[in-house]
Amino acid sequence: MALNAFGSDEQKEPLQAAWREVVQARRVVVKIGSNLLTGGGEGLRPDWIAARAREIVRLQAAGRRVVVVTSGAVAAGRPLLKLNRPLASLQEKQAAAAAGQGVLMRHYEEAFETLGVHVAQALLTRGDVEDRQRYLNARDTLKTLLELGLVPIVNENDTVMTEQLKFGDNDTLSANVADLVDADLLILLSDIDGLYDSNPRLNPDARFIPLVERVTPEIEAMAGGVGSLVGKGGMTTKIKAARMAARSGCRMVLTSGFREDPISEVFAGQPVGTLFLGMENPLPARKRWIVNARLGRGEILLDAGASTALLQGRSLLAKGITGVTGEFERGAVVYCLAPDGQQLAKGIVNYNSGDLACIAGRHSRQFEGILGYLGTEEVIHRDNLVLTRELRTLPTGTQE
């Protein structure tokens, strides 16, 4: 079952049981968006930040460790540029982020220091999680900060990022951070109170979904498109974050940050917002890095037999490839598509796009004659391959 909208007391028991697990979380990531920090206006709200700091320090006193993923640098810096108009270019956004990052951190520092807790700034880029060594370095730093009792305040380094290489939204960043620190729980504070089966701002009969056991295409369809509800990426990015968190066994709560004590309410023992469950059998850490942190650089179209082989946990062979799109080098991450174009898997490829196009559909014994070198039998080894979704029906055929 993918989702639940419970009615009777008996039907509510799965939801109550799931929330009993939530309150046991020991390592927590809290994502805070710009709309909450600003209240929809100009500048930041120090009182709101201070209230969230008090909640987080209470969690620390109870033995939990908390990472904050925050937006707000651009919002804090925009008034300092004195443009009296919306930011018109990437360069202006980067300038606003540069001007506002110090302001943002000052508010967090003052809020926590008043309570006797220190914070630490961590600015991440997509490259910091794409590169394996930098990914491990970021993980070690964040975990060390938590062990020492500090509260890491994480934001994307908007000052130096291009649009092509950005995380794109802090929902995605927060899911990556949850993976980095092996979080038990990811809390997305939003300006809506959870997931609905349609946009509640447009449909007064929209049905609230309190529990999502697994993110399916039906759940994704409820997102209603990028920017449909909240923030920069809308509900679509929140569903994506839930899927990413689930792969590490991390639960995610989507709830309104406009509640009186939104973080504390999550740990009060009663359902609040929408709870997304984690996978019962989480992916190994390396495979989570492949599927969550690395960008796909191209696509490989498979025949029915190769699709079946991947679903059965086997490696991808050239014999089952019918097409290659995009330009990529050996060691890049690519998407594997089923015959109907549905994304099936993601993995690290052993050939560049040009060589792969030459050997597509061929047996490995032909590689040396085609390429001038022997090459490896597997185009993508199963240890470097992650299924991204199941097909509704298994295709017929076999992979040689």
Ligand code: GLU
Contents of the next structure:
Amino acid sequence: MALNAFGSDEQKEPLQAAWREVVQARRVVVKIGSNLLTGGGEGLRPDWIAARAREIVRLQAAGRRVVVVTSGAVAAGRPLLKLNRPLASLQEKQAAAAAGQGVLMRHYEEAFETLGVHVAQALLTRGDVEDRQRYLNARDTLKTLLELGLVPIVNENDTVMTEQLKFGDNDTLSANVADLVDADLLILLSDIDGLYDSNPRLNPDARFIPLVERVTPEIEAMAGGVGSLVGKGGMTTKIKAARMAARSGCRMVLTSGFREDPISEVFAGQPVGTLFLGMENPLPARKRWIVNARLGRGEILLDAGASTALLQGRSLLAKGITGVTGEFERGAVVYCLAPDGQQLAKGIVNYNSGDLACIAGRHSRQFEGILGYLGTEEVIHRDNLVLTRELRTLPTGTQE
Ligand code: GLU
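Okay, that is the form predicted alone; can I get the form predicted together with this ligand now?
Now the full complex is given, and it begins with the chain already shown.
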């Protein structure tokens, strides 16, 4: 069963059990939306930020580590531009973010410093997590900050973002951050108290959903129906964040930031908001990165034997390659296509496209003679390969 509604005792028990595990979380990402920071008015609310800082410092004192993903740079910067009208272009939004980010940080700094805790700013774009080296750098820096007891305050680097390189909303950013730091809990503080099966502001009979065991197309459809309800991303991006968090084995709680102590309540052990469960057996971090990585410009075409081998969990060898398209570097992330032209797997390739075209169809014994150097036997090692299709979906006759 993918969703659960309050009702029979039978339905309450999994919910209570799931919440007992939420309380165990050690590494937590808290996402704070603009509406909460501004309370709907102009400028930020220092008292509200101070209250959240107190809650977070209490979690830290209990041995937990917390990363904050915050919006509010644009909201804080908008009045500073003195335009007296809504922001009209992406450039104006970026200018507002640049002006407001410092103000936003000052509020967090003041709130945490009073409690004897230091904060650290981290600004990220999608490009930073799609590029392997930058991903590793961001991950190591955030983990180091956590080990040292600081509270990283993360936002999208709005000033440099472009259409292709943006997260676009902080729900998505927060799920990426949860993935980066191996968080076991992501808390989305929002201006809605959880997931409903239809828009509760339009439909008085909308049913509240306290537990989502798996994000199914049915759940996605519910979110679609309430897409314009909240914040920048709406419910759709919250569900997307839940799906991504689940892939990292991370639970997600969507709850209202307008509650008295919204963060502490999550740790009080009683259901609050909607709880989305994480996958029991998440992919290892390296494979999760491959799932999200930017693609190199090209593809590798496989024969039937190699397609089956990959789906059985083996590495890709040159002898099963029938062709190479496009141009990519060694270390690029590329798709492997089955003989029917459909995508089969995605992985980090050990040869550039030129060399790969030369060794396609050959045995590794021949590599040195062809290339002039002794490369690795595997074109893509199974540890660097993520399947995007299942064995049973190969057309008949393809499977050996
Ligand atoms: N990065 C934006 C800001 O700080 C907010 C994006 C969002 O709320 O999703 O203003």
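Definition used throughout: the rigid core is the maximal C-alpha set that superposes within 1.5 Å between two forms. These figures come from a predicted structure and were not determined experimentally. Residue numbers count along the first chain shown, from 1.
Asks: Do residue 302 and residue 276 share a rigid part in the two-part description of the motion between the two forms?
Replies: Note: residue 302 and residue 276 assigned to two distinct rigid parts.
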